[in-house]
Amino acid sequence: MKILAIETSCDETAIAIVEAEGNEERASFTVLGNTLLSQIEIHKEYGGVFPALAKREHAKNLVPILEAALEEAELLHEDAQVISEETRSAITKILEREPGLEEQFFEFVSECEPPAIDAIAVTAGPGLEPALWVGINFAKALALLWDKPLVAVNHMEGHILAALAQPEAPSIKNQASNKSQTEKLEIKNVEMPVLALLISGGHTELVLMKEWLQYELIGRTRDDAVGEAFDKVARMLALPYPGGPEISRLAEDLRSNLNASSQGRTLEFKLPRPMINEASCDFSFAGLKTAVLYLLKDNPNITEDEKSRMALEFENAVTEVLWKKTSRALEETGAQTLVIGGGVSANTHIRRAFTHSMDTTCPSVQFRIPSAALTTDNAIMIALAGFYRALRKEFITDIIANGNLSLAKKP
């Protein structure tokens, strides 16, 4: 089955088509064509993502990355089309909200061929509504002209399936070639229940998957997300958007001096670890935030060096607890298998102290977690979620942008 993905959910504009094969137990996955394109070099000047401005980027990028993508699988043919006028009246309307996008769209499929593709998956929710609605718009304009079944996907279900997707061991033929990893995926001997521990600049939260596709939510974030704490601590250290990765770099740099100082040095900031001790599984970052706002605040001339003190100490006490808050949930689960995902799995920190607390404490809980590719918003990781529906015929026509979608309930 070969599945061409949508995802707009923030601010990446990313297609993927992906052939797919095997069961929900068995699968395997070779990545035909990617093209992703980022738009954070444009909302840097707001300090985060500007919605409208998202919407725009996505109307304006959506078909000279499906051209991209399409000729990277070797599925764009060039051939003049003739679209009927009720077809290309059905289209308007679909795409009337999305300005500039109808008249890039039809100039388009008007000189290709319909690939041979056999569904359409798109991200449906959570994420920003402006921004999920272009990507929706131009899925359903794709699947009305090319006759192809739409499934529509949950984007933390995409975070979970990426993560426990696991490099195919290449043949000798691929390993002669120049193809990345992330073209030959597999997801096989899964041992139930899942764990996921959803990690992102929207989301914190622990979800438990006791059988394919059903979900169960056993912890959440009170307050901020995990990565909206780390954003929110950057502009309060005055460091550039995005702020995550500017924190983590200042850690990691501070982290690799001390360890090669054979005395050390003693930190001067000591941060709250939030709801650390507290019987459940839900978590806290907006006291630890304000922490930090309130440390700021007694110390306002921070040098440089103490900046990478702080960034330090906050990227500790996030790891502590979001590790502590995920061994209390697979204590209390039983689960066999714990996975991470999310945009903030890519911190250099917190994968290397879970890898390292998963062989101490839990050595036989099978761990997994994504390539760095796939940990950010991306498509590959919906046409996996698109696969799993599909299997079950979960297609649908008229597909909503909402941007607050559940995955899980609380039991």
Ligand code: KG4
Contents of the next structure:
Amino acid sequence: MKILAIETSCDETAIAIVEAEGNEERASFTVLGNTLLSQIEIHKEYGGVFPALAKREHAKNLVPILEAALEEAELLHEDAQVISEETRSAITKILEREPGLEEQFFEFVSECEPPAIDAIAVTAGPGLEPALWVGINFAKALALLWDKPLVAVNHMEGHILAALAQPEAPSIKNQASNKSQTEKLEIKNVEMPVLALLISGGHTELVLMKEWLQYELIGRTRDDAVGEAFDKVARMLALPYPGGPEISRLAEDLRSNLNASSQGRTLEFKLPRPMINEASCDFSFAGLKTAVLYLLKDNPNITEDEKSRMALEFENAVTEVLWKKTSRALEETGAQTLVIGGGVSANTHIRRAFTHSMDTTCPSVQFRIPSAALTTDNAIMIALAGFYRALRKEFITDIIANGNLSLAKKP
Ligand code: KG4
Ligand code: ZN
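Switch from the form predicted alone, shown above, to the form predicted together with the named molecule and output its structure.
All chains and molecules follow, beginning with the one already shown.
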């Protein structure tokens, strides 16, 4: 089954075309086309994602990246198309709230043969609703025009499946055809239950999957998401948006350089580990952020070296809390597999610390982290989740954006 997947939940406009085969227990994926445009540079000056701007950028970028993805997948065949008045006016209605998209849409599709795809998957939530709607309406318009079934994808399910997917060992045939390993993924030998630690800009939760696509919420943040805390603390330290990678860079440099002589005075900072000893799998990061704020008030003339020390201590505090809660959840649930997903799972220290702790304390539990390219938002993960939902024939024509869409409710 060839799936065209669209992701516009936040500040990445992404389209992927993935050929998927198999079943839930054993699925394999070949990435035929994958395009992604990040809006980070545009949102930087606002210090965060500005929804109206995200919506406008998605509308501007979707047609060009669709064309690029189809071309990469060798599915782009130019040929003048006749579009009936009825279809044209239905599509005009679908796209009426996406300024600028309709004109580009018709210009492109009237010269392009319907591609040989079997389904269209699109993120329905969670995320920024104005941004989600652009992708959804674009998907609806394509599905109507090309007569393809539509699948609504929960973005967080995409993160989980991307984390479960592993690069397929290259076969002789692939080696010969020079296909890179990231283009072939497989999900197999997954031991249930799976515990997923989802850490992103909008989410921090521990979710249990006892059976495929059935979720139970084990723990969640009571206030800020981890990525949000990284971004806010980075802003306090006058680092550019998004702050996660910046804090990580400062902390990593300092770790690898801890014995090097420091310039001038060097303060040591100590931050709290919120809720670390509480008998629950919930998190709280707002207090950690406030603690950084107070430290900065007490030390207004912080040096660059001290900034790095604060970044390091913040990253250590977050990592310790994440691990403690995850290990508690592993014990409580008896999970046989642990995955980490979401943008923050790109963090080098968190990846290293979890790998080490899993090796030393839970060697019998499978541990999977997505490859670096699959950690932050992308459309491959939406194609993976789209395939799992399509296998269950969960096709839908009237998708609605839901900014707060959740995988599971707390029991
Ligand atoms: O999953 P994602 O791409 O978007 C959402 O669905 O939110 O996650 C984005 C978040 C941002 O808060 C960003 O600062 C954080 O992931 N992030 C990181 C790193 N790379 C991205 N946080 C810590 N360390 C990183 N290396
Ligand atoms: Zn995400």
